[in-house]
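Next comes just one chain, in structure tokens: the form predicted alone.
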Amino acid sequence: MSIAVLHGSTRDGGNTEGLAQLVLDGIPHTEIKLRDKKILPIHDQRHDEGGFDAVDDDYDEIIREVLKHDVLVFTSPVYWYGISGTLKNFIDRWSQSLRDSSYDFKGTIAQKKAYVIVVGGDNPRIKALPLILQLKHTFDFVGLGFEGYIIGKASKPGDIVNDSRAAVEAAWLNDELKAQV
């Protein structure tokens, strides 16, 4: 089993990545920091006869790498009660992948499992639930199995170490993933 982590944070070494490190401690994985990639917003051509025009960015390379893995871990800080724009741009481009005849995106991603790690500072265990639901609906649409999530509470850099509940949940998910490796 192979794991790809899609980091949606725009801050290097932030709380979301810190929580993800706890989850993935001792587990081989591939990290994809979306902030280091060029992913342009979608130009919606879903209903155009010719489909989507090619886009000169890193998206195609990233999605092909993602599809090589069995487990996908999506991470994002809670930005205005939703996922980061970086992660949203990446997921929006799935519409393009659904029309790409060079591979079976929906059939391939449906064979994967997904987990979500998010961190927010303003009562996130309640206020991040719409974000979790948004991702669940997205995953359901493409048949991606949604296996679980962790919501951490932190604001300032390094605050995640003070969230004992998130640490316990990270240890649970670490055990869960190790059992699958």
Contents of the next structure:
There are 4 protein chains.
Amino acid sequence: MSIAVLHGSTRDGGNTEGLAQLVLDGIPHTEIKLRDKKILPIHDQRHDEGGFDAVDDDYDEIIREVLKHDVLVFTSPVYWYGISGTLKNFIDRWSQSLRDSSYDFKGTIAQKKAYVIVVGGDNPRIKALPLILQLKHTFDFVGLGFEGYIIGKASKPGDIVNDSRAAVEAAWLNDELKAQV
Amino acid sequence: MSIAVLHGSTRDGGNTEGLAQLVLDGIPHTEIKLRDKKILPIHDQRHDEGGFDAVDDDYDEIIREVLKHDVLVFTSPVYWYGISGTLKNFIDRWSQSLRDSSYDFKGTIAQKKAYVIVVGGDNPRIKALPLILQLKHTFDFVGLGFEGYIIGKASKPGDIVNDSRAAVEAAWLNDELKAQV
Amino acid sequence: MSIAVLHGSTRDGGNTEGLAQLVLDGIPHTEIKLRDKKILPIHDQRHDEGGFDAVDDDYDEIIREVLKHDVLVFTSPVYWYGISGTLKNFIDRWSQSLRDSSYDFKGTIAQKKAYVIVVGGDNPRIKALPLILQLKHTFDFVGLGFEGYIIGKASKPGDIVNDSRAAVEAAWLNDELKAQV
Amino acid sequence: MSIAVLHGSTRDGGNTEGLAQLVLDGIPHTEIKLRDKKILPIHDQRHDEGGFDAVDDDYDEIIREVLKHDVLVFTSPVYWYGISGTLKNFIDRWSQSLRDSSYDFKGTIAQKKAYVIVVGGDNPRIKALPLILQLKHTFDFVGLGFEGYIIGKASKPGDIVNDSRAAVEAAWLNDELKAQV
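Give me the form predicted in complex with a further copy of the same chain now, not the form predicted alone.
Let us now look at the entire complex, which starts with that chain.
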């Protein structure tokens, strides 16, 4: 079983990545930091005669890499009660993948499992629940199994170490993933 | 009372803008199409010593224009059960505005009213509710009054004319706004 | 097409029933006021060897009546951000119906359509959304189609007449139902 | 610090109470099993001239007992994606307490902290989130601090022991509460 971690945060070594490290500790995985990639917002051409134009950015390369793995871990800071615009742009582009005949996006991603790790500063265990429900709908649409999520609480750099509850949940998920590798 | 409409859709003349037209029919307003602007994803520098670096794009100009109006109408197609990445990037940048000492973002926006218009294809009156809850949290955070929302259902170009329920809600909101202008 | 309206409110002539009247105006339907019936809370015996004991109340008679109709309209005031305990007790008892071999509860209800009308006093178009999502899960579980909902705002007796938005939505649904009768 | 646990389940020794036992292990607390009490559904008389009539059941005694404690733990099986009708009836009656001049319900409960423990069989970590959001609104209305929740997954009697994630969360909360006693 191989694992890809998609980081939606926009700052190095932030709390979300800190929590993800606890989850992935000692587990081989591929890290993809979306902030280091160029991913343009989707231009909705679903209904254009010729379909989507090719886009000159890193999206295609990333999605092909992602689809080589069995387990996808999506991580994002909670920005304004949602995933970051950086991660949202990446997911928005799935609409393009759904219409790309050069590979079977839906058939392939439907065989995988997803986990979500998010960290927010403003009562995230309540206020990030709509975010979780959105991702549930998103994963359902493509048949991707939503296996679990961890919501951490942190604001200032390094704060995440003080969230003892997120820590025990991360340790639990670490065990869970190790048992599957 | 002046109205600014912020369009988050990525295609000209789409269903979301069609529904917005019904709402704004005969009402003077400023249109801002985010897809025609350059808005970079936020780079989270909230905790950097020097704060946020200046960003070379259209965000500042747009937010200053927005803040001149009394009523803000946010419109977005429902992309993957959330607002478009284009609109999300715009809102993410509010974190930068909150720390910009050249104007009082929070104090100013807290005096305004917001409406939301979204259109989706997959059971949006249920599956877009997390999106509405997110925007509620977002508006609450800055003190912006959330006065109402309309959820339309449409997929193919032009479909929105078949959503008779969205049409009566749009007519109602049109009356409401006209009474305030 | 026949319609049954299940009222979950606990007071005569309240705002919820007022809004329901607008929706059903001129449309033949069966009214069931749960407050006038005796419905005990469920005693969970799903896992008892002998299954559920017979319960001496009005539930069985009501559910059999309900199942004779094609369209079910559930109405409830928003009590503490949920449906009333009176309506909740009724729905909780569906667990008993699911195991009652004297009729095919799930097979029968799955052929019907449901509408929901709720009225609350505290920002119900936002704060009653979790209630709507709960009923969506509930209807999905038994295969009952969730065709639509109307959320009204009112507190004091008679207040509902001031909710012009709920009124246009009710008129729309009235047309919709009339076209189906 | 004293703790009251309000059980909303309707069966002895069920999974929800099993999970609650892990949370409360070794911690003195008062147990209140609502199923053993008589609590009538509310009859909404908020707008009657004379207010609410006295009700001949156990509600008053229970709420007075509850208010003697500092921490309130609400437990409920997830019935139809909500709290049980038994617990809902109890909470619905708070509307009566809010108007009872013989004690200061809101002023008193606002000084307390609440935890929630729920257990469901159908993907509860997603499908019980609306339930959590409802209780958040409920607690906010009376100023009761919502300190945390645990969602367990179980269906058949005894199943809860297989939910290793709920177990680590329960152990965490047990530590947390012990530190406060």
